[in-house]
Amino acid sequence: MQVSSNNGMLLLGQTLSFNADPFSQGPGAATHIRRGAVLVINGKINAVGPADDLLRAHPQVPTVDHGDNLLMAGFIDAHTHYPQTGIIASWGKRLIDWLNSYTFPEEMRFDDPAYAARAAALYFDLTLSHGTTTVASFCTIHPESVEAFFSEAQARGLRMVAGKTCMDRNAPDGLRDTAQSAYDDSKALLEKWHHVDRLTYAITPRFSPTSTPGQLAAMGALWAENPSCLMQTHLSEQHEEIAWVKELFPDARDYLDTYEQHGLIGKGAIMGHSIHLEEREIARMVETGTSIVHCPTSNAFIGSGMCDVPGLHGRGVAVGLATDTGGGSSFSMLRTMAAAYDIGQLRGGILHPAQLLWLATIGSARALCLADKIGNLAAGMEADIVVLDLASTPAIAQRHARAEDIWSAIFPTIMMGDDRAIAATYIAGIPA
């Protein structure tokens, strides 16, 4: 049965929440209740606890019983490109060729408001079907692409982050703006959308190779004028890219310095990928509170490398997790967690299921400066909730039947799960 959360409702099932960081505290950082409940009132989580206790305390509240399914915070995809939905899983390119062969021709189409609107609607259909309740997306240089994304998100009541991509060089005709037009367009868009309902604007230079120093300076000035916005870009994804940056910015100490010189690092700065970092870059990211986002399916698909997630997290860098669609090869954060596990194994740093789930929820929320609102199944948080069927396919079910604890019950779904594992998704307490 579908009921509104405005007057309260109880969701029943297994529950999983975090009371600490599993990278430092281990699996005990999570609290699992075998027969639990979540009380949702006015779109927020009011309480999480044993089902019997909450049913007894709230006998008049409607209930939705999800049986043995697992309730947890909705997944947060901290680095995506919604305009690349149509070109996901395109064959055989590395980063720069990927942009020229696939990305730029597709992004040219987003000057058409109707095309952008259809793409945004399809993108949200796909992400919600995979249990993703928040994303941080790059749009295109066209304001129409931002309008489409935020309009669709607002209509669905979603908490979303996005911004107009800014590029004034090394991009084809029709996909370049200028330092001034990027500033003016971004300012107009953030004034219209930032902190409206559940929306956050992110100032968005694509990456240093496609922005002149003048444009990066304009974006830094805009961020300084609007510090409650986020700033998202790319950093140190592939070796060829890093060499190109050194040619374009001969006076920069390193890749990060191309942003640092223009006021584009610090709390609220989100650096996608960040695989091949120098020691100075890591130290400055720790010192300034700059976040990174790990994109494992993308890093494997276009041959970028293996991010040292445990090492960076251990140094004090805020690390989130993301699909990086469409360079990433899946819309699923379950698939993304599986890829993060694989890369951890290859690097010799195995990630526990608790750490993977933490990265896909609280880790990403922290990277996006939204951990006070989303990312955990806890009182006071917004009720964006995913319900996981831990036996969604015959292959998963037979492995789940042998589980000895909650982690061995969840891990097969992380490694083999897809949209069939998503039993339900709630947005602010309302079924999506």
Given for the second form:
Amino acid sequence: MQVSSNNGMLLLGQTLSFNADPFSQGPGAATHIRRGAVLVINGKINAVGPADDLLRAHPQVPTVDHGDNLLMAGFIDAHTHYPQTGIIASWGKRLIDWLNSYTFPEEMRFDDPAYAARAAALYFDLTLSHGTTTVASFCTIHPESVEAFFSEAQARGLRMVAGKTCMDRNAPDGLRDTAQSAYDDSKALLEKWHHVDRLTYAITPRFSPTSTPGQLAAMGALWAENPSCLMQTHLSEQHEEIAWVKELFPDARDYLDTYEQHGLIGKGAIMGHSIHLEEREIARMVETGTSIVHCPTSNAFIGSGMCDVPGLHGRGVAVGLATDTGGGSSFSMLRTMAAAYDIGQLRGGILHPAQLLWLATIGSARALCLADKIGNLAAGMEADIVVLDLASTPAIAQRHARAEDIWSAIFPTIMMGDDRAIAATYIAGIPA
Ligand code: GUN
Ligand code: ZN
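Switch from the form predicted alone to the form predicted in complex with guanine (GUN) and print that structure.
The next block holds the full complex; its first chain is the one shown before.
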């Protein structure tokens, strides 16, 4: 039987919420309830508390008992490329060669609406099975790819962010638009989809090497005309890329300046990767409220480098977490948290499980300017919820059996878990 949340539903299990930022407040920023409950009404979280209290207060409300499993906010993947699903785990290239060898040929296929629709459906099957309830995705230059993504997201009731990827140079024939067509197509798409149901449009110049200054200016103008849209792109991912940007934009002070000169920084601007930043770039991002998204599996897989997440967060930059599929090597935000932990270790800054989980939920929601709607298991939030089995494989279960507290109970799932750890995913209170 499918339980509807319209008249109320109580989900029972362990619960994990955040009442503060664990980077500044430590693990005490999280509230864990061993036997908790989440009251969901009309797709939103109405209350979170001890199961006994909520059962007593709402004796008529149907319950779904998740036993020992842990309920928390669904994962938010703040930078991804759904059209690259088919080429994930392609061997042996660094960024520019990887784009030319694997990515661009695959993205070419998204001029076919049927191909794009199949890819979008497969992509959402994969992300939901991994407990990811929102992503911010790049599409391809083809409006068809955006139509496919948003149509499928809308049909599934998902909160999603996406935009048409714009490129008018340094991309192959068939994969280039122009400054004008990028503006016109993006405008038509955002007028059709932005703020329809749970969808957000992100104006999406791919990155400075594939946009002329004219196209970046057109994107900046479109954003100024539609300031409630987001703006997503890539920044300072690999040294070769940064050197290329210096050649292409000799007058720019740095890579960020290629965007800044065209009105493409500020609140709602989301910069994927942002690994090799200069001091001016960091200071400008802090001043303007520009967000960063950390993509640790991708940064290892393509050989890009190690982003200083605690340092940037400590300076006041909003930092989200993301798979960056298919440059990233996994659809799983658990695997992505594990990679963030590994990179923290290699950089000499150890991330606590509370910080990893915060980055994968509230951190990403903040980077996408959606933290008033999603990212926390708290009253008033939309009921996008993941239910984690903390003993999903024999290897994890034997370690979990020795846990003394919630953090040692969940850390083995962060480090070794995958889609087998996802016991259930709720979208606006409905099982996905
Ligand atoms: N930089 C520009 N395009 C891309 C892309 O598709 N993936 C990654 N990882 N970096 C990029
Ligand atoms: Zn990317």
